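There is one chain below, alone, in structure tokens, taken in the form predicted alone.
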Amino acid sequence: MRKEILKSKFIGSLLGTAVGDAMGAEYEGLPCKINFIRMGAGRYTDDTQMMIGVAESLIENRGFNGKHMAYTFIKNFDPSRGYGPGPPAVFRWISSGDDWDKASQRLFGGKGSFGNGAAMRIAPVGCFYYDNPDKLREVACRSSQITHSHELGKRGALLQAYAVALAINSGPFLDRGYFLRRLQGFVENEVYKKKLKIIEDLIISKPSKYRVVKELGNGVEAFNSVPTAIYCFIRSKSFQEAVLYAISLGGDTDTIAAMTGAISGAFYGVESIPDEWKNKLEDKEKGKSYIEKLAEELWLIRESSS
């Protein structure tokens, strides 16, 4: 793969996360079949803020350092970005002395969270370890552990990270069957295996949006949103089509669109993101230009090590 193509894919994945997130945030919680969709204020949510933290930590450590990543999340934390109740509680516990990889186990009566909060931020891991599936598996799960210790939360993030990596390694034409087979061969959890089989069936049948939501979900649970984002990417023929479709399904629109944008941007590259959407994305401190810079730094580290 030519260097400039790989660079475009890295930037596309991180910026695609932010664009999908900011667009989807305008429609969060609405029912399925949203028809008129546009980029509104362009302000991203916790999805992108935490994705930025993942990238910052990977860059500073030239790889994964769990304690550093946890404290990067804490340093960046801005309640106005729309965090759910879980991460702020974990941040307080870690700040009070809990181990970075044990605090999240206290959530939900000791069961941990199976939400999509680890998957929504995982794009930098998928990019950084795009050619090393074993390391990707390790880092995706360990980085998820900071806030999501439930198996379904971690495995959802792993599936999303591998989808980003596959998208980077794919192209220029998507082989849907091959893409799904690779995902099915990589994932070990039966819940996600079943969801991937449903995607395979849906691709063939060209279903209504209501059926997609019924069978794949559009909620905050990782197993009801990560497979949905993968489907949105696979069924579409462009970044724009994929993200618009993701938002049109309603529900947790910011996160599903963020994850769809991460995979689609990794496949099509940054040039595929409509200029109108990019130009409306916030660009103050840690905005669009900063996200592009982080993606380029991730790419440069990988280039220097290869």
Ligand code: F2R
Contents of the next structure:
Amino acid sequence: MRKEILKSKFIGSLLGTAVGDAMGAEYEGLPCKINFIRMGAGRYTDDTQMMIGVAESLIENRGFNGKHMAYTFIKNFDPSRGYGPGPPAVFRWISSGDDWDKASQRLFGGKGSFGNGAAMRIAPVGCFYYDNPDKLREVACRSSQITHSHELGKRGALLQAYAVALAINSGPFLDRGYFLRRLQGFVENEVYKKKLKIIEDLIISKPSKYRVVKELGNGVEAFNSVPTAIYCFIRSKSFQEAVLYAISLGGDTDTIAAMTGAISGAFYGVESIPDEWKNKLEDKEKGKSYIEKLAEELWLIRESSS
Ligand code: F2R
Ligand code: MG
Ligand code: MG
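With the form predicted alone in hand, show me what the form predicted in complex with the named molecule looks like.
First the chain shown before, then all remaining chains and molecules of the complex.
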């Protein structure tokens, strides 16, 4: 793959996360079949703030360092970005002395979280390890463990990271069947295997949005949102179509659009994100330009090591 194409895909994935998140944030919690979707204020939420933390830590350590990533999340934490209840509790426990990879096990009566918080931030891992599935598997699971120790939370993040990596390695034309088969071959967990089979059936039957939500979900749980984002990408023919469709399903719109944007941006590249959406994305201290810079740095590290 040409260097410039790879760079565009890295930037597309990180910026695609932020654009999808900021657009979807205006509609979070609404029921299915949302019409008249527009980019509103352009302010991103916890999805992007945590994705920035993942990228910053990978860059600073030129790879994964769990303790560093956990403290980067804590340093960046701004409650006004709309976090789920789990991560802030974990941040308090780590700050009070718990180990970075143990604190999250205390959530939900010791079961750990299966929320989509680890998956929504994983794009930089999918980019950084796009050509190394073993390392991607290890780092997706270990980075998830910081806040999401439940098997379904971690496996959801792993599936999302692999979808991003696969999108980077694919193109310019999407072979839907091949893309799904590669995901199916990678996934070990039965819950996600079943959801991928549902996607296979939905792709050939052109279902209503209500059926998509009923069968794949649009909720905050990783298993009710990661497969949905993959479906939104696979069924669409452009970044714009995929993200608009993701938001139109309602529910956890910022996160499903962020994950759809991460995969779609990795496939189509940054040029595919409408200028109007990019230009409306916040560009203050850690906004659009900063996210582009992070993606470029991730790409440069990978270029220098290959
Ligand atoms: N939190 C929100 N949105 C609501 C507030 C937005 C509002 N506009 C505002 O500004 O205040 N969105 C963000 O949260 C989701 C990611 O959540 P995360 O990081 O996974 O959090 P958590 O708490 O770990 O899990 C989320 C919920 O999942 C359920 N759950 C998880 N594990 C469970 C278990 N083992 N047993 C039972 N339930 C479990 C719980 O309901 C958790 O609260 C994203 O949407 C992000 O955008
Ligand atoms: Mg959010
Ligand atoms: Mg959300």
